[in-house]
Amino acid sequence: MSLPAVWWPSDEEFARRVLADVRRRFTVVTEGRETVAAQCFETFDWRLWESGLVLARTARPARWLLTRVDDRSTVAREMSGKGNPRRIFSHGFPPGALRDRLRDVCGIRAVLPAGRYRESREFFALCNGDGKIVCRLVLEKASATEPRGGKVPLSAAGFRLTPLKGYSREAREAAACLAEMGCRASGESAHPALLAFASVDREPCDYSSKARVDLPQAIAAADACRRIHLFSLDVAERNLPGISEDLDTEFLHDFRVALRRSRSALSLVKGVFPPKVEKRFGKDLAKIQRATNRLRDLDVHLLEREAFEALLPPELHAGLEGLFRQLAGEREQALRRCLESLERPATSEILRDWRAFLELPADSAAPRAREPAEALGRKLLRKRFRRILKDGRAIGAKTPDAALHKLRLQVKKLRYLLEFFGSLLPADETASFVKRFRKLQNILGRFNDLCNQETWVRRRLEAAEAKEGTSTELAASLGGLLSELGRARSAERAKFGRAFARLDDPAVRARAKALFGGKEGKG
């Protein structure tokens, strides 16, 4: 026999009244009690929750627990050290199942404190008139309070009923008793982590850096662009505290992507805002982003350490140790300069003025302000796709690398336009087109990364060779790395032709025609 768990937002007084009613119908024997106090941890962008997982650190015993959201079963556990970390990365855990799972799910993101909860369970045996146990009842209570105080504690309580074989009638009677008292039946009790999240004003999946602005079909271009820009501005501003506290490198990355998305929209979708607005904020947002360039470059290089070591034999790793130690020192200086720029009143003024403009009613004076957003989006997408086909067809085996870089920029612009206007297009057809398009985008992105890495390593090697006292280990490591990056770049370029051919396939061009309108893009 299967009975649902019963869980409802309540207080302990109500739960006790329910239990008193159960006692009037059954002989109730108390079998024990357990209490767990825990602090939840989650990435800023909810990677664990979206994977159906909750990470918590319990107090007694002090250990890390990774559980499933649905049935709260344990996936992995690990003993916890002392202290109260403000952040921890997967590599900060001891080798084992927990670290492996967190590495796979969280990647380079830190897990951050996300509220506390206390959960208790009281175990009861329900007996019949003969004194035989007919079912078991667990009173589950959970509560959470805001760590800084000042809020009414959040709480929930409920009963979990487990029937025993041969006593299904008695179990149904117990379930009916709970229902009569006003308990709301559900399949599973809610994870107490939800209370912890709510206590710190968070809700699962309340943040994502991915552009997912749902636009109504009849929306005008200026109104659509305002929504798109407001989404990007919200993302940028929500990442500022994480940059300031230097919690992980993805805060800066998401901040820069949000700025770049707005700058792209201003340059790609012309005529929906007054020209002076497009000019001013295109320039101002670029200025903010430039102040983060050096820090982001160093972050990228430091994140490549494992990849660089994998390219070299072990005997050449020693030279990289000093290089990355030097990069870490340079990053500290770059972080200070970046924060000084982001915390200047002028930066706050730019973001404040940008929001003030976006929250105003749309100005219909701009030439394309009242144009239907769907029609404008299709027109821009069609133009960009044709440009990609034309430029891609001109690239051969002997074409300079610069042509691939230019094509990458065109592909990136198409991707942004799909993000902006994708919700106005048929979802299934758009997803099928994006699948073909993403392969080429990934190859061009990887090719560009390798070119940048190769240029950076070459400059480091030239500087090292020109400096007296440079260790031979460093020069040997950089030289070996330069050679391996060159080979990887050539291999990635060799993939371009096949990936572009898949995009330039007649079936894909026909799909693009259906999506964007016009001819199939023959150049």
The other form holds:
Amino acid sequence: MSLPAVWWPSDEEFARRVLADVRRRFTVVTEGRETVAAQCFETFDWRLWESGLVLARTARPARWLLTRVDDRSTVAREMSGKGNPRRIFSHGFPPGALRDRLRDVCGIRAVLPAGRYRESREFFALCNGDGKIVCRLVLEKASATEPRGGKVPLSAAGFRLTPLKGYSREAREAAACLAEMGCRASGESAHPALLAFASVDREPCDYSSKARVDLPQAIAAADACRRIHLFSLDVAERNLPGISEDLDTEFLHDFRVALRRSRSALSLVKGVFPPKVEKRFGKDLAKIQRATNRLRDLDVHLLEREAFEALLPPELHAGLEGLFRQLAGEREQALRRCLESLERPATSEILRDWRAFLELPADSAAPRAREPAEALGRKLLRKRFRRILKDGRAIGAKTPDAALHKLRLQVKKLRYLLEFFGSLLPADETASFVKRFRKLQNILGRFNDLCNQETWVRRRLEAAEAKEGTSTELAASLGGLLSELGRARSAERAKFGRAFARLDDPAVRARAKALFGGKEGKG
Amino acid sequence: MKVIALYNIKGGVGKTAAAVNLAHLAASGGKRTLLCDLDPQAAATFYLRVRAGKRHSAKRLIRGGGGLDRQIRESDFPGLHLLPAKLGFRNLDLKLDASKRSRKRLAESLRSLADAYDLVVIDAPPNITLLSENVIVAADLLLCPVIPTTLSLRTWDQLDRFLRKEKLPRDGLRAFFSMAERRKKLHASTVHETLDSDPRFFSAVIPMSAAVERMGPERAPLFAYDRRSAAARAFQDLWTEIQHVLF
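Having gone through the form predicted alone, I am curious about the other one (the form predicted in complex with the partner chain); can you provide its structure?
Next comes the full complex, this chain leading.
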């Protein structure tokens, strides 16, 4: 018979009473204790936890520990410096296994302090009359600590009982003793990092920028849209502090995606809200987003540094050095302007009014407010898909680039509609439909990025040439980039035909028909 | 799974102390180790503070499998398990005699534990019996502690001759000096001459030591209370040599 390994008393004081009772029945030898104090770090969107990992920095010895959530085994460790960083990017860690793993998991997101915990373990041996150990008992205690070391009222204490082979009767006696005292048997103990997260009001996976709003099947269009918008508004507002503190670029990115999602919903799903509301917030949200454009552009260009360097031979890297230094300077200024705008009372007023409207009980004044969301969603998706097929078929080798950009926007709108109404459609079929789309979407996205990069580099080059005293190094680097980007853009465009054909295919059209209904796809 | 058997025809040569300490060293080095106490005097069992189960018997020992596994006790030291001895083991010979393939029964019984252990250390009783033959057949390393005296060396020769006569495997036969007293000239010269002439002797020499004698009152392996004595260092050296031969 196997015994439960972990027993939970309610708190430490209770644990001490249990231990006193165990001492009455067994000779108990204290074998030692160990204490670990650690500060947890996690990305805002829980990338480590979602990969089954916890990153913590222990105080003594000062080191980084990357452990698995399930069995708490060590994945990587590294000496840590002192200081109290408010954020660390993977490239800020010393070279080694830890940095490599963090780069793979966290990407461009910084890890942020996420609470502290202290864990102590006291080891006891339970002996028989011969002084022979018959089982071991470990009192495990974990508590969250405030940054200054004080305890916050979050803690857990439990006994881990380990029988010794050949002494199962004695282990059963010890287990019975714990049970009699009111300890509760449980499976494995929870990771103490959970206490640390809770102490800073976080809970694993409490944030994700991925829009998946689960709508009930019979929901009316206006209610569905309210939920969709509220989700986006939550995401936008939760990213504001990270933008203010300039923790990493993804706060602004997620903020903008959330705004754009709402703006798309307002323009794609017309007639569910009163026209006045649709008009006002369409305009206001665009205004907020506009104030962030410059900062986001600079973020994107700064993030392109590695990719640009990869495009150029090493002798042309020197020119980029100055360019990126200059960009970093420009970004400082753009950040200040963006924050000024976001922190203006007008901005918070827009968001407050928008929330107030969304949280109001649904009114049915608008023409499509009461339509079932499912039927409306299918209709809009059908229309969009038909449009994509029509526009895509018109694109040939000589069609201007602008047509591809337009098609990209159509595809993006279809993706947003799928995000909004996806939960009302059959999951498996929707997923396989989305899969067919992804390739085309990626090609169009990449093509667009390359066009934008090219335009930007060309402008920089023109500006550099117009200005006296520009280094030839910079001009050479930009010139080199321009030709490489042009080549990459043509290569991407060449992939379009095949990717579109994968979509404009009888099987996909049939699947779309089954999903969205109607006669679409014959186009 | 490898098997080391501590064996000498003569008693009182430091056999049990060596078995317990080598098994403890193996376990501390990460090897899942079973110390198998076959001596009815049960000294190794006593050192580890274990009592044999009521149902433990010579019959179970010979049968192996789950019934034998249930008699194994985990020691206080991580990775070290013990199969305790029982007074009933004095009849092992009779039980073995009555069974088929009587020389191989112990080897077969131990094989049933091969998945659970990396190493078995046998503390064998001092005599020449059918049980001894079983131990010799089962062992990958038949390790003979020898006191550096004429009488003790004579029993080492006797053992060698016995193996030859009975056509028992001799490849794994090795020895080491035990309970050596540095101040005795005879001991010193015997050690010196034998190490020069007989390559089957390990070069580590275990000295006569008060620290080893304390294993009785401490009821623990030497390393649990003493790591620095000459004896502790000698056991460590011996274990290093054994590992080179065995693994």
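In this text, the rigid core denotes the largest set of C-alpha atoms whose superposition between the two forms falls within 1.5 Å. These numbers come from a predicted model, not from an experiment. Positions refer to the first chain, counted from 1.
Relative to the superposed rigid core, the position of the CA of residue 256 differs between these two forms by less than 2 Å. The Cα shift for residue 44 between these two forms, taken after rigid core superposition, is smaller than 2 angstroms. Once you line up the core between these two forms, the Cα of residue 67 stays within less than 2 Å of where it was.
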